[in-house]
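There is one chain below, alone, in structure tokens, taken in the form predicted on its own.
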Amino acid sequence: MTAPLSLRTRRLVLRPLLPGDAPALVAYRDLPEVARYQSWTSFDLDTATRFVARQADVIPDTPGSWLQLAVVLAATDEIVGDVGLHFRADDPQQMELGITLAPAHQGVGLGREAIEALLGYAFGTLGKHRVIAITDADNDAAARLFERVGLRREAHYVDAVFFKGAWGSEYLFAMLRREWRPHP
């Protein structure tokens, strides 16, 4: 059996989802300006309880799998969001990841310091050769965000997604091990 992934930096923990953490997850999952780039179009405490308890045997570094952690602030125990990692089962060499904040809790650098933990993750613990994120290309905030943390963008994908209803673009962000420069 693997431990649970855990890892921390000077704020943050990302720890696994745990059974209490359902309603933490409804309080900005939920929220209209949460869901509007995302898959989802509502996240009650039905969905998220589902959500919480699909994770409780995910292995990490699974090919194929999603692993969804816990962005809790480590000074309070508080959940402020979470980040997904992709295992892509296509190409094992390569992964995934993304990231949901609580709107409380953006441009506040928490985004930052959590995905260059996963970066750190996938690159220094895992030996991957390249992570890739993709979001929405309206939006902006994400997009600065990988930018941010060094991911270049190499795609822009016109109206090649049908989502809620309409056609819509998307940025593909990536970096490669070579790039990766971990902070402190």
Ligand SMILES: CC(C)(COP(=O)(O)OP(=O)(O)OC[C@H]1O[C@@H](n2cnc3c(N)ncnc32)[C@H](O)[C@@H]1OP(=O)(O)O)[C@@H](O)C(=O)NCCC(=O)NCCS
Contents of the next structure:
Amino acid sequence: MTAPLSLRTRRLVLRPLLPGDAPALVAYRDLPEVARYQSWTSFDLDTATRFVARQADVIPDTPGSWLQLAVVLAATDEIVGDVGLHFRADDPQQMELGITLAPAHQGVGLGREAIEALLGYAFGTLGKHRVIAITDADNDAAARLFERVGLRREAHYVDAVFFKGAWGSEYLFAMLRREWRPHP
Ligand SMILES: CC(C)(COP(=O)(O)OP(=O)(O)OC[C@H]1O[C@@H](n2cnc3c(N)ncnc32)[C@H](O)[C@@H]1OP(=O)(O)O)[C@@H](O)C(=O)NCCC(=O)NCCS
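In place of the form predicted on its own, the structure of the form predicted in complex with this ligand is requested.
Whole complex next, starting from this chain.
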């Protein structure tokens, strides 16, 4: 059996979700400002418990799976968010990333730290060819984050998804392995 995936950054540990994490996920995922551009509207304890339970069987780099990791402050062990790694079924050389941070821990560069660690894992460890991220076109904080870490805004899909009762637009960001610069 391989060791569970764990990535360390200056301030963070990214590690698999554990059954006891469900209440911590609810505390930020259920906030309207966090859910606004995400696939969910509310995120109650039952949802969180099932979400964490589904992760128990996910093996990293399995085509067609989403691996969800907790974003934990290394100094205090507090869960401050989570990241998603989508190992694409249609092309195993490509991955999609997602991230959610609790509002109390936004605006201090933790998102950047987490995404840079994921790029290191995707390109450096797994040798993937291309990493993408898709954001709601109104989600300025997410767009700034992905551009700040060096992803290129490659597509603007206009009114392309029916989302929470209205047509919504999305950006697609991407980086190739040859463009990736490992972060010290
Ligand atoms: C998307 C999201 C993760 C971005 O979080 P974030 O905290 O803004 O991201 P970063 O870690 O890059 O922080 C950057 C901000 O912190 C500031 N900052 C402060 N100290 C910093 C440091 N040491 N290093 C880097 N940035 C720092 C930056 O100036 C920047 O501010 P700005 O965005 O106003 O320019 C967050 O908005 C979120 O969780 N939203 C809800 C969920 C969501 O919509 N997710 C996106 C799905 S694709």
